[in-house]
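To begin, one chain is listed below as structure tokens, in the form predicted on its own.
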Amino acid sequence: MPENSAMAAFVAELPKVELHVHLVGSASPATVARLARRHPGSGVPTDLTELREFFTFRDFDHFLTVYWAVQSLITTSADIHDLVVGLAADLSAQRCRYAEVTVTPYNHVLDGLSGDALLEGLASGRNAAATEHGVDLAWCFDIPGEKGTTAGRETLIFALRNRPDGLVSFGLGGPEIGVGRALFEPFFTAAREAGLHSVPHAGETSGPATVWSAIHDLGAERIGHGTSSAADPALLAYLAEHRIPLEVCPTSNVRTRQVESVAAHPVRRLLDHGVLVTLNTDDPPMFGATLNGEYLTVAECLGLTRTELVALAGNAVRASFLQDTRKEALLAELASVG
């Protein structure tokens, strides 16, 4: 078997962890499609060729467009419904047992679904994926930072009142530049106080400024994207110390230009210095990604060995929140295959 065909075989038998993908992300192009010929005015192509086009991003904006334009077609619990389960189903293709799924319920009611409809989905979409697809999901509430902080109340507000099962982080994601992190302190202590965990994201496309603010001003315990920490050494030596992971999507990071290639990817150097980094899909079928090709692209661009796959997979685990005795149980099954 040529060596990249016996790699692709081991990352395929890995068991994973996924810490870093967005509900509305993860919606194949046949269910994007499907809810496109829901709502013919939406400007969202049906025809999967067009759509390929469609996915074809520009720069982050222009992805920010695209992302806004699927999220319009989400319109019942069972448009939620049937995305928990497409995305469970895709995650246990690719030996993921976990997955911390980013929803962002403001922009949901936004669009007209209700609050009731929301969780409503999500519930009877994780019981599905549990029963059917054999994959634990639970949920991480984000504000989306460009409606500002009257978004972060309301995200807050809905966090805290219904508390559903599985609910577990509380996330700031949206544009970056201008959308201080700061701004949102006050939604980010109550969260933590109440139990959940800070996940914001930082570092996509600012600067290492960014990634300091959601540590010190949201008490960030994990950082989505964070790769600007690679410009900062001070940063970085924090980060490790403090073993703050980083949820790293190298794929989605090419996609919407914030590196020119994975091989030009700052992955190696956070790794280097010590950097809990975990790897991520954030919007796999908007960007052509997968869980298995992450891991692939990574190791072949690089040049990880199996040893350090593992040690990546492993990473996902430890940067959880599951409990421990499932964590336990994971890094016992990564030990056995690598």
Ligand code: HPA
Contents of the next structure:
Amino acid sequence: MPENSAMAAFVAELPKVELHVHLVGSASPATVARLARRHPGSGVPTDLTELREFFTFRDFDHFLTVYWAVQSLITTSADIHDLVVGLAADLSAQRCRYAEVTVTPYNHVLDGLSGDALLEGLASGRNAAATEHGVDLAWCFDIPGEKGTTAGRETLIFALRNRPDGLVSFGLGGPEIGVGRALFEPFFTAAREAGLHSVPHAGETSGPATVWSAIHDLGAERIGHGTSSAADPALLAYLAEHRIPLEVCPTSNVRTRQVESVAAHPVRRLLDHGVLVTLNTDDPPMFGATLNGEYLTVAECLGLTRTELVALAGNAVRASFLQDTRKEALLAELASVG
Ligand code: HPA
Ligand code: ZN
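Now that you have shown the form predicted on its own, what about the form predicted together with the ligand?
Now the full complex is given, and it begins with the chain already shown.
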């Protein structure tokens, strides 16, 4: 077997967890096309070839515009159920055992899905994910930052009033430029006091100051992306010392044109500074990414050994919000593969 296919087989065998994937962005092209057929005039293609073109992004803002167009097609609890089960099927096929999935309730409600319908679809989808696909799902409810403090307040209220099974964390997504993390401090403080973990996006599309703000103002326990931390040696040291994991999504960063290529991605520098790096997909079909693919491409670009890949998979287990007994079981399983 050529070395890269032997490595691909090894990656496929590894039990994995995914810590940064958006529910809307996990919709398969077939699902997006089907939703688009139900909403003529939405501007989202109904044809798979055209969809591939539609999912070619000029920059991060263009990506967000496309993402929001897809999001607007989701209008029923059955849509949410289907997305959740579709994601679980994709994860299960890659030996991914557990995922923390980002959901943006405020945007769904603005797009005409009721809060109750969202919760119903999440609950039934999560049950089916476990029973039909053997994948455990947890939720991160995140604030769409571009909609400001109203979205912050409403997301907090929705999360704490409903507190669905599996809700583990509170996030912040959307653009970073012009959307300071500190604006959302009161909502993160309240969410943390209520026992939710803090996992804002930061340092994906802006510099290290945003990551510092996520840590100091929002009490970030993990950072969504955090890529630009690589430019700040003091921040690298802080992340390593305090063991604040980064949810690194290399292909996403290439496809939204934040970095030139996976080879040019600062993931090597992050690892060299002892940062707890985890590998994730973000919005897999939109970026042509898979979880196995992220491990493989990083292994190839960085010349990682199998032992180093097992360590990366272990980082994600340690950085997850799973219970300790479950973490230990997954780590033991990983040790037996490695
Ligand atoms: N960053 C911010 N917001 C998002 C992303 C992302 O990578 N994906 C979907 N919404
Ligand atoms: Zn993201």
